[in-house]
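Take a look at this one chain, the form predicted alone, written out in structure tokens.
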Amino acid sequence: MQTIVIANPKGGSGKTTLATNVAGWLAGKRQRVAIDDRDPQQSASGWLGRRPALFPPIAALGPEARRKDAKVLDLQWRVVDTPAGLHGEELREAAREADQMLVPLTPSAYDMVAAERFLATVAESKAVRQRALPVGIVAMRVDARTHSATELDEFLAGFDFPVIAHLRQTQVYVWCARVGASVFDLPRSRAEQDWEQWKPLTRWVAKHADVREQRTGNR
């Protein structure tokens, strides 16, 4: 099982937006997959609550028995959507128990700031240090024609996590949210843009798994 961890510290980051998707994307393509909900607010698990049952399945992990369920599901994905506030010891865990993580970043100046300390938290993990944990950065709510866009790209470049993808502020997000869908579960005429807009991310995060399972299968 290959775990993705999805964080930032500060709320409404996009943090289950992205978790939401990136499970609709690995369902869609007939993987095992679950969301570990660990945000206080469930906000995850109430979109898996109002799934559609005709879409892939995404199975839910409980916070009492998550290594437990994650074997008796033979899970093949876990995707982590980590609380708000994650920092000191609970961040060093994340990042043990993760084989990739994502941090989601919209252009505001309070995300910036908030972002600043916590990527250079996660640059000093012992994980990335050694290489062990690819991060990749993903913009989330951009409107490229913006000045505070180019803030955002201005601000990442100062980091070595590279930014793998700039998504788009649009209401399907919303609609998705509301509906339990992503947008991988939508026609072609309503999300080709957004699945063009993926397709960077989705290509890291294959890429990333397809390195690991080298690596674990040379041991």
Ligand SMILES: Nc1ncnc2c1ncn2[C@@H]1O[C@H](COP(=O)(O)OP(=O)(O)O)[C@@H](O)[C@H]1O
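Note that this is a predicted model, so its numbers are computed, not measured. Throughout, rigid core stands for the largest set of C-alpha atoms superposing within 1.5 Å between the two forms. Residue numbers count along the first chain shown, from 1. What changes on going to the form predicted in complex with this ligand:
After superposing the rigid core, the Cα of T150 is displaced by 2 Å or more between these two forms.
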Given for the second form:
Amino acid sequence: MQTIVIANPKGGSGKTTLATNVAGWLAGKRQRVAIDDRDPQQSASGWLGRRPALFPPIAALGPEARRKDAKVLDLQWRVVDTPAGLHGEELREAAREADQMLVPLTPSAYDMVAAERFLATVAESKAVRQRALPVGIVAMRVDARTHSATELDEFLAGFDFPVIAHLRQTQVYVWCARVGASVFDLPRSRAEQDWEQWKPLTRWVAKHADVREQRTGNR
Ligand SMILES: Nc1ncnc2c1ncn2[C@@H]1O[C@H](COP(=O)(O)OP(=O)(O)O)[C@@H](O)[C@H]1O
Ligand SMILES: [Mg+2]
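With the form predicted alone done, generate the form predicted in complex with this ligand in the same format.
And the full complex, kicking off with our chain again.
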């Protein structure tokens, strides 16, 4: 099982949007996937509850029997949505569990300052240093080739983490959140532009999953 941890200590940075859409992408690829919602606000769980039964299924991992549930469901993927304020030991623990980490980041000065300590902690964690945990930054609410995107790139130059996608600001994500959908559940006519923006992200996730499978064998 591959565990993708979505983290950024700032509320509203796009964690749940990323978690639900990553899970939606995997489900659409007929993968056995679950969302592990660690946020007391339970936004991702609410989204799962609203998800139409006809859409590709995504399981929920409960807080009590996570390991057992994962086994029973024979999961291929677990997507962990984390709460705001994640730091210190809790953050290091999340990094230990992760096979990959995705960090949504909005290119506003406030968000970048807030992310700085978080990214430094991640970079210094044993998980990153010893296991070479892949960490990908997802630029949220921004188009590539804009001034904001450049600012974000400059800010990230001090870290070893790549920007693996730029996702635009659009009501499509807001609408999806409301109805339990991901952009991958929408018809091409509505989501083609967003599918295009997700391509480098999904490629990055798939590539790192393969590497890990080869390294550790099938777990
Ligand atoms: N790319 C985007 N375009 C438009 N709205 C977005 C986008 N990403 C996130 N949002 C909206 O911003 C709000 C906060 O995002 P959310 O994923 O809940 O953040 P977090 O989980 O980090 O608190 C939500 O209402 C979500 O629908
Ligand atoms: Mg959230």
